[in-house]
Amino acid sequence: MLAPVTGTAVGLEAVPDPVFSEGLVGPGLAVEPDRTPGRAVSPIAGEIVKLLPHAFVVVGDDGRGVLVHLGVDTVQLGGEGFEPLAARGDRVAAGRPVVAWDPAAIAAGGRSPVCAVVALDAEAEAVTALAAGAVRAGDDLFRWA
C-alpha cells in the first residue's frame, strides 16, 4: 500500500478519532500531511468503489479494499476544500491522483488534516508498517499479507 499524501507516517492511534485510532474500521497507518496543497493518490491499483470529496475506497483485483480518509470530521465541510480528480467506477493505477486538497485549510478550520489509510476487512496482524517518519505520496506505506 502506498502513502496517498506527502508527510510523516504515524500509527492509526495518532488519529484523533476513535473510529480510526481504536482500529474499528480496520488496521493500517496514517500520514500527518505537509501543510501544502496537494493531491491524494491511490494506494493500490484497482477500482474506485466509493468517492466522497474527503474520502475514497479503492478495491484491487484481489478483492481487497483500502480506505483513504483525508482529515478528521472533514465530512462536515460538505466537500469544500476537496476536488475529485477521478470518479466512482474509474480504474486507477497505484499512485494516480484521486483528490486534490489543502491540508493547511483543513487545519485552519480547526480540524486535523491527518490522513488515515485503512486495510478494510483485514486482521491487524496482516498489516506490516513499511514506513516511519517522512514519506512522499506514492512511497511504500504498509504491506498487507
Given for the second form:
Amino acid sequence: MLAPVTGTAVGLEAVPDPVFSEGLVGPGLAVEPDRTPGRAVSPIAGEIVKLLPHAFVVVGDDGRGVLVHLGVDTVQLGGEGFEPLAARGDRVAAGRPVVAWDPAAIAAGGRSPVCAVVALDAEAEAVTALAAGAVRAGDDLFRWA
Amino acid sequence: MAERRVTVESETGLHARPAATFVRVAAGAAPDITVAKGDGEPVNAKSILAVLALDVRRGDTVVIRAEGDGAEEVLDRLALIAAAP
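Output block for the form predicted together with its partner chain, input the form predicted alone:
Zooming out: every chain and molecule, the one shown earlier first.
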C-alpha cells in the first residue's frame, strides 16, 4: 500500500472520527498531510469502484479493496476543494493521482485534513510494516499480508 | 426469503459511518444477507468493500434480503440503519 499523500504517517487512532479511530471500517494507517496543495494517489493498482470528491475505493486484481478518505467530516464540503482526476470504473496504476485537493484549505475551514488509508474486510493482524514519520505520496505506507 | 426496501437518507449515502455500522450489524448476524442498489446485482452485506462499492447515494433505494434464523430481526435493524439521516 502506497501513501496517497505527502505528510506524516500516524496511526488510525489519531483520526478524530471513531469510524476510523476505532477501526470500524478496517485496519490501516493515516497520513497527516503537509499543508500544501497536492494530489492524492492510488495506494494500489486496480479499478476505482467508488469515487466521491473526498474519498475513493480501489480494488486490486486480487479482489482486495482499499479506502482512501481525505479529511474528517469533509463530506460536508459538498466536493468544494476537491477535484477528481479520474472516474469511477477507471483502471489506475499504483501511484496514479486520483483527486487534487488542498489540505491547508480544509484545515482553514476548521476540519482535520488527515487522510485515512483502510484495508477493507481485512483482519487487524493482516496489516504490517506500518510506516512512521515523514512519507511522500507514493512511498510504502503499510503491507497487507 | 425476507426483504426490506429502504430509501437511503444519509448525506453521504451508504458511505463510511453508515456503511461501517450496516456491515458490522450484518456480519454479527447468522443469516446470509445481501444488499442491492435498486434492482441491481445483490452483494454480500457482510463485506465493507462490497457495500462501499455499491456506491449507494442519498435518495437511492436499497433492497436488503436475508434468509435463515433471525432474518426478520436483522433486516429490521439494517433497514433502520440504511434509512437513518
